Every structure is written in structure tokens, then in C-alpha cells.
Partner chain sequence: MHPAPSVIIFTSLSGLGFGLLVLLGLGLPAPTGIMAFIYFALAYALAVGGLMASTFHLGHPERAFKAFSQWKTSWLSREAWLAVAALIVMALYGAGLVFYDLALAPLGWLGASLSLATVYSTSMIYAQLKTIPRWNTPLTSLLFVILSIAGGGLLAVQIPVALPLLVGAGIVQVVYWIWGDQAFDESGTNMASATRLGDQGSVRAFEPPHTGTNYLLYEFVHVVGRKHAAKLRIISLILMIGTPVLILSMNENIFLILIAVLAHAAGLFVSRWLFFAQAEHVVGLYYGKR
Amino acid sequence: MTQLPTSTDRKLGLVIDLDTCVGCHACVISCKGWNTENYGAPLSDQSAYGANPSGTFLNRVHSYEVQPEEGAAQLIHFPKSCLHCEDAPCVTVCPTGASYKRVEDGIVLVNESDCIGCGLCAWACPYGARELDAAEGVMKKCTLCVDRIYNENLPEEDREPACVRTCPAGARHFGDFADPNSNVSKLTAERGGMDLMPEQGTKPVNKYLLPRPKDKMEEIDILAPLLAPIALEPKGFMAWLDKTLEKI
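Form predicted alone: give me this chain's structure on its own.
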């Protein structure tokens, strides 16, 4: 069994803003593309264009309709990937030591040459963040794009996870939680970043920012004058066009 480090030099991870995520799946596509072409075995697909397609993804986006106690129902888009937990059960159950947590930055990785595809780590992960690649027979998971963030051949602005770099809404943020002055630490403090399923005791590094309430009546009242029609009756060319269309 693999032992977890007692502490790590850094705590690299993500802050995901559920208030900003629009569910476009750009993070899913960029993650699939980068991790199929670079680190480790490619992420395979089975019967991609058949009746029952399946495949391996390191990042997925789920959408839920939520009814708050007050106000209108909201559609919440929920991205999910490995949370790089401080007390990662996927690491301690691994019988070959293939799963491990790095001391230098806290990233949880899989040494695919040692992975036997037993699936114990997937059973131990309470978040469903690990997937067995059917073609390679090894366990796959988010690496925080470890081959990007330290790659000095890339421009500095590209040295962040592909999902963060690609997000058009700016809903994903990458940084060091061990640094109280980092962008992710400040966001977590200012917006009350929360752990996913804290009752599991895994101490996930990644944090989520809760969505703000939407569609309050006072907001609608303020916008109402701006939504009023400019003219009740069409005039000029628009009046002629309206009458012409009525005859068709």
C-alpha cells in the first residue's frame, strides 16, 4: 500500500466558480485533447460513433436543476474531476503503489507502468473521479496537467491546466492553496469556497464557489422599464411590412 506524505511543499489545485460556469464543456474537450496527445497512455474511446459509445474522460460536467428555498429554479453546471485530496483514499488502497501523492506540490498521480487495473482506487474515491481506460487497462485521472504547468517550452501564460486555459467564462482558477496570497486562496476566502462532500474526511484541495441566487423580484422590477417595447404600433416601413406579412 502507498503511504501519503505527512505534508506537501505546495498545494496546487483548482477553484471552480459554479456561479460563472455556463456548461459549455470547453474544459472537457480541451482536457481530452491535451491528455490524449501528451502525458501517459491516450484516453481511448470505444464505439465512438456507434449505438453505445463510451470513453475515458478526466473531467466531466454534470448539469442539475436546483430549486432554492426562495426564488426561481436554477440550472447549475457542475464540473467534476480529481480533487487531489490531502487524505486521498485512492492512494492508500493501491496494492502496487501506482497511485501516489507528490510531496513537492500535492498532485495525485498514477504511475501507469505499475498500475494493474484492479479498480480499487476507483472504489475508494467517493467522487467518482477515476476511470479505467478500456483500451490500456490502466486507471486514468486528472493530473492538473503536470506536463504543462512545469513545461518551460510553453509561454508562461500557458503553464496552467488545459481546462483553466480554455474556459471562456473564467470559471476555473489554478494556484497554490498553501500560499495565502495566491489567487485561489483569496477567492476561497472572499467567496467562501467549499469542500465537496466534507463528511468523507478526504480534505479535498480543490474548492467550489457556490452560485449566487438569481431572478429576484427586485431585480426584475429594476429591469422592467428597460424591457418595455419602444413603440406599441409599428409605423412607416415596419407598418407596411406588418400588413404585407398578414396577407401571406
The other form holds:
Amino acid sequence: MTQLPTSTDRKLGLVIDLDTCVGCHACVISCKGWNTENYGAPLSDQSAYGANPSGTFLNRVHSYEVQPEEGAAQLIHFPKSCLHCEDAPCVTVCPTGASYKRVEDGIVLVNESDCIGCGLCAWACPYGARELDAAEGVMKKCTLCVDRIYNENLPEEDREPACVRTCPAGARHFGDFADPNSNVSKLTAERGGMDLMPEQGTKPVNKYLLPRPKDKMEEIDILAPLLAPIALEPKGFMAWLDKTLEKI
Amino acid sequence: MHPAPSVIIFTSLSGLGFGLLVLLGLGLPAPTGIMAFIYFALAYALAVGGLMASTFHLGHPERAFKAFSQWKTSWLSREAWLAVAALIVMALYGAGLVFYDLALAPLGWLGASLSLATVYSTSMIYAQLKTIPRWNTPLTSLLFVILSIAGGGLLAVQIPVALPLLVGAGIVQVVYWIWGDQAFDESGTNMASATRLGDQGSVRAFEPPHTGTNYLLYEFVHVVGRKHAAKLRIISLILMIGTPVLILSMNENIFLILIAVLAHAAGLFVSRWLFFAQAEHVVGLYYGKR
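What about the form predicted in complex with the partner chain, after the form predicted alone?
Every component of the complex follows; first up is the chain already shown.
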């Protein structure tokens, strides 16, 4: 049923550290790879080598320029996938019961054999986490790699979402937010994990850690006072040329 | 939002069809025999035709029956139930009129209520979405319902009912547009709340995730044609409200009323096109678009 559980035993999700993300898109590729080869309908591409390529992705990395009032602008890479919201609006709008939130771990999933591809769940999601696959006609979304995290056929270190496993910068962390001693709970508490669009009332499980302020190196240069300043005013021929050109 | 023809046809035609069923259920008019058959056939053609159109945009229309299962939470599911219930009750009421010259008034009232509830549930599919500030208001339901019964009154040629409803619908439509134009800015969702980077400086989308387009941009960020919105609003008002009001208040000639009906339907399509094309989804913010 598409009624949301009042509470879930565990709250599995991700912490994404915007301070650490280098914007390499490795998580995008590993996500696409794993979720095309494993659970559910593959993530199709349309005209992948043509003039207008497009395709289904469950994880996309945006890049934003942040211009502070003073100082240089900063580029921030911003990976975005399903936030596995506690109050997931995508689940309650589903007319068929294909979308559901699991009571045992809080993962939001789509039962693809029940999905009619009406797209209403994607309309209800403020984050753009759901994409209707153009080839299969069913809704695709992040499964938190439910077929990895409990998979006993995989070595223990691989039992985490593909995006987390592959991140070379360690910008993605996977864990249980219901456990106050988990890595993700501690990180969120230490760094002040943020909800995206809190005013939408979705109560996202995934948290974002904002870039920390840049530190400044104090200028220590004992030679500087001894060096003569470079003459900025031109002399001789260059001065004449400058004046003449100015007059024209 | 992408103004898909299937949803524009669905909401417009089924709105008119169920609006006509509301009037017929209330006995406005209460024809019998062959005339009743013509009225009911028209109402069913519009209502059922509209509902059929809504399945065209589905990825898997063959599973559409599954949409009846989640009535506890989903407005789309509730709409499916209410539509079927309204169509069955009104078929019984219509059969009484067509075959037995018998108007079972309480059955008609029940059918009218169910038809009205169907239009309301259609409107709630859109009005419930917090992600689309322009739709997330009770005004959406008011607009859908008043347009539906005004159109129904026009189709039923009930001039004393249709005239004030058409004028009322015109007023609601104008208020809806004016209110809607500031809904996104007033919603509190913006680039800063989407990225939470607002405290660090002004945020600008620098680079999208992919060079190509995607489902989200196609479905939610529709900018083509918005520039003609002001003109289209006037065209819509003239066709949907002005023309029928002028004709109804002057003349009862059946050919002129047919023109009024066609003008109303054309204006309604334009209004519904604007309803989708002008609706901005908050996900556009992540792409620096509206």
C-alpha cells in the first residue's frame, strides 16, 4: 500500500559532503552501471551516440557557482539522488501501490511490475529523483543499492551502495540514521547536516554537508619591503605613443 | 510542465462530460426518450473519451486497472473509483429516462454528486502537488469545478444556469492567473533552499549534470510558448467566456448555441494548455531554470 509507515526500524541513507566532492561523476557512472546490470529494468539511453543523447540516471551531479559578498567565487559540485524521505510525497500519490517505503529500513522503492508509468510520483518529487525510463515505460529511482547492501554473495566491503563504494574522494557516506552512534549520524551532528528544500515538508533522510569556509594564509614576506616597486608609468617612446593614441 | 495533449484533452473533455452529467442528474433538463438518449450519449462520449485519452500517456496502459487499488492515499485512484461510480449511477438514471420516461430524482442527485466529486478529484491530482506552487491551492479545484458545470450548463442549453456560471468561471479564471503569477516566488522554495548554499553567497547554476537534455527537463521545464501567455489568456477568455455569454444573452438559435459550445471548448483547451505550460516545478531550480 502507498500509505507511509508511521516509523521505520532503520533509516538507511546517505551523507553527501559538498566540501569533499570533486565533481568527477564516478558515482554517476557506477550507479548507472550497477543499476543497468542488476535489479529491475535497465537504465536506457536514447540516441547515445547521436546528435541529442539522453538517458535515465538515478544520480546526477550538478555544479553551482557561489559568489560570496567578498572574495572569489567558489565552484561546488552537487550530487543528487533520491533522499529516501520519511514523508515521501512520491509514495502517497501512486495510484497502483507500485511505490512504497519499506518498514524495515526506510528505503523507497518501485515495484516495476505494478507501475503504469503515469509519472505522477515524479511530479510529486521536488528533487527530480525519479525518472520515467523512455524504453521501459516504468519509473526508475535510486534503490540505495538494495541488491548490494544485503547481498551475501558480495565481499563485505562491497555491501554498500555503488556510488559510495566508488567515490574516490570519500564524499559519500552510507549508514543508519536511526542509530545515533552510526558514522552518518555522527557526521551529521558534527558538521550540521542539511535537508534540501526543508519547506517542502518531505523530511529527507539523506543529509548534505556544506562546504566549510576557506582558511586564509597570513602573508609573511620578509623580502617584500626591500624590493623596489615596478614602474607603472611608461617613459620615452612608450609614453609618447600612449599620449598620442590617447588623443586620437 | 510539459503540456501533453493527452492530459489537456482528458481534463477538458471529461470536465465538460461530467459537468453535463451534473446538470442532467439535477433534472436540468429532464428529457425523455430519444432526446434523453442524445443528451446522455453526448455526456458519455465526452466523459469516457476524456478518460480514455488520459491512458494515452501511460508507460503501461495495459496495467491501468491497477490504479483502482490505492484509494486511501491517491487522488488519481479516487478519481478512477468516482468516475466509474458516477458513470454507473448516471447510466441507470439515464436508462430510466430513455426507456421508461421515468426520472428517478434521488438517483439523479446521487449521480450528479458523484460526477461533481469526480471533477473535484481530478483537480486534486494537481492541487495536491506542493512541488508546483501555481497548482497548490484550493483555487485549482474551484476553477476546475466551476468550468465543468458552466460548460455542462452550456451543453445542456440551460441559459439561466449557464450564464451566471460562465461569468463566475471567467472571474475565477482571471483571479487564478493573477494569483498564480506570484505563487512560485511566494512559495518559499528557491535556489537557496534547494541547494542550502544561500548562506555562503549568491548561487548560480554553473553546469548541468549532462550536456544533453533529460526526462526531468522535458517533463517539468517547459519554456517554449510561455512568451505568448498574455495573448493566449485573452484569446482563451474571449472564446471560453466572452463568446458564449454574448450568444446566450442575445439569442437561443440552436446554430448560434452550437457556435457558443465550440468556442467554449476551444477556449477551454487554450486555458488548459496555459494551466500546464505556465506551471513551474521546483525541480527546475536545480537546473537554474523555471
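Positions refer to the first chain, counted from 1. Bear in mind the structure is a predicted one, so any value in this text is a computation, not a measurement. Just so we're on the same page, rigid core means the largest C-alpha set that superposes within 1.5 Å between forms.
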inquiry  = Taking 2 Å as the cut-off, check whether the CA of Val22 shifts that much or more between the two forms after a rigid core fit.
reply    = no
